[in-house]
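Heads up, the chain below is alone and in the form predicted on its own; it's given as structure tokens.
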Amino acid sequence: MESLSFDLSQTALREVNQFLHGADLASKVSKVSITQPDGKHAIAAGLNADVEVEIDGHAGYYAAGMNQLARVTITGSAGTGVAENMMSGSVHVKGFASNAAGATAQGGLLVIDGDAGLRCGISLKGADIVVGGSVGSFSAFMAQAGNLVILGDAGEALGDSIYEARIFVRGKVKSLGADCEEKTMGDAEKKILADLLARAGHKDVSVDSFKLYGSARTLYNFHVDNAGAY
């Protein structure tokens, strides 16, 4: 099936943004490749096909936003809110990604090779993210559900008013926010690390080198002795 190259610097991304919207697009290519990305933003946004994307450089802000189905790889940093409220499919950051990486994020991998800046899985809702670096503060703040591996350290107020995601970290914990606690990690929980790890490709990493957090569910209902928590 043929491949398709888009050159961000001669042709104009609502152009290119549009031809990843049309209408059976995976019948018709395989591979898009889009180079000289220069930092623009919405690249590769509210894809819905089973196709392969390859942005060649730095992507801006909500790269790969709302992505259904596509696997997007993106071989430098991204900025703010890559993949944000993906809902299927895999998006591979070979960089650094900036703030609220995955915000959102109902399903898919999200995968980041280098650090996320804060808020990385902010409202988290069922979609898989992992960080081979640190992450910022208020990481995973108010995620409901999903995976969040962190091969690093994590900032403040990690998980902060977090419901039923999981959070694995490797290194060190600056602070935990609001109704997050370490939880014991069973036969079940290692089993769902080790998968992830495997698919972002750290299937080496031992899983008992990380600690697993999650809710206290405290805050599930108002009471008057938890009012300054909420």
Given for the second form:
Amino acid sequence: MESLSFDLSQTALREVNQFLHGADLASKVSKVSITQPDGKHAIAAGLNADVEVEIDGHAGYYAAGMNQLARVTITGSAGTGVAENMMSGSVHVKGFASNAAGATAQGGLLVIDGDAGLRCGISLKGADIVVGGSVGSFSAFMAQAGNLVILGDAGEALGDSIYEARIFVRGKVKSLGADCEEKTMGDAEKKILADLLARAGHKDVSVDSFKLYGSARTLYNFHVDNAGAY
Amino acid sequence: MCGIVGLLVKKPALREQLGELMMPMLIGMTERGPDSAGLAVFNDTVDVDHRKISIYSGFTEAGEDFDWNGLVHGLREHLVIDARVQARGNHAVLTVSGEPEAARHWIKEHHPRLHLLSTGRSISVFKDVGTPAEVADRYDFKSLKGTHVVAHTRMATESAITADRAHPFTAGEDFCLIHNGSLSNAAGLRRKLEPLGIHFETDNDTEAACRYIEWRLGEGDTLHQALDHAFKELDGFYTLLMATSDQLALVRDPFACKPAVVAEHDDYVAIASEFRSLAHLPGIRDAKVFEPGPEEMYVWKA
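Having seen the form predicted on its own, can you show the form predicted together with the partner chain?
To see the whole picture, the full complex is given below, headed by that same chain.
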């Protein structure tokens, strides 16, 4: 199994992404390193192969978006929409992530070691996100399925209009959004949390230091008393 | 969209290279703003009895062949003041003694199609339509020296593509503002300020923000108080970068709709809409890179 390196100051990003989209990539190469990313957009977006990709530096918008199978690591920070609509595989941001990290992601694991910006996990559809730092306002807005684990604090309107996703927060929550409430953490949820913490490199963090938030399910059905609001 | 960049050098030796260091930052924002570009640079502060006035002649018939020396002679003769000019095509920086308002008034009266870009002891403004590379080349941005600079690449959404609607906007003296975003209540701000005697020169939304904040400063607000008022009054999406003779200030709207990244280094503070404009700064790997939070004020002293 070969390992390959691309320097984005020398090779065009489109060429690198086309290589990563090539047929039978996983049989040709096991690891791809990308240096000098310098904040370029859509680096390693749209992968669909069981390979390891390391982006050494700061990535721009939509890095590793729509990821399937690949294991992508960004050693620096990531711009807006990292791992948006990820289907499977994993994305690990060692620095901070900007707004809308993991938006609409349907599967796989997104790990952010630093802070995440606003709208982290917006419309989450089944993926798992573990944020080592804090998240900005409107995170997990309309999140439908999956788990958002926050080791730091959460901003305003956490989990607004949430469906069946779970939010675990260790720090303070500035405010909860509409229809989001604290839940009792049962053994099943503790197991999910412990597993995610271990996979994200936080196995020493106690699950008992977290609170669980989820949907109060009061917005699921039309309520006639709200008719005046329409 | 639009791109904003700002660079404040802390190491005096770097002042000589301010334009050179800023150039890749500006070019890096070309995709965010390909229709116009501009900057405000702070340098060569004149004494308290003098002011620098930046002027654009692109709307006059002569355009870049405007008779700048004729303008200087006229000012000297009619107002009996010191006047000198440093011209580059359709832009000039005029230095005058005495009451700056008298000089501004005389220029507007005798050359109504000249557009005044800025007034102050240290600010100079250059802005025009064209790609950032074309505009930078036209006015030789890379040779600029100074303590700090803010620059903008524009993708017009709220008003037409003309030189006077490019950024930076200025108000009062030694104050300028650049903006990524759009304001939905710019007309309302204008209706509030015009009865107070504040004159607008374009229909651009950023001009309203610029004049609003400068008005608050003139009312005695500190920069922090003025920005607190701005958070309450400005409705829309914005990352605003402001500069005075000795400060840079950055704010983002409460929803952080528009981006910003900051790099703090021992030798400089650099601000840009995206990291790709910071990637080529010397020593960037040692800088503290972070994303400024929404509705917070960041102020750096020159």
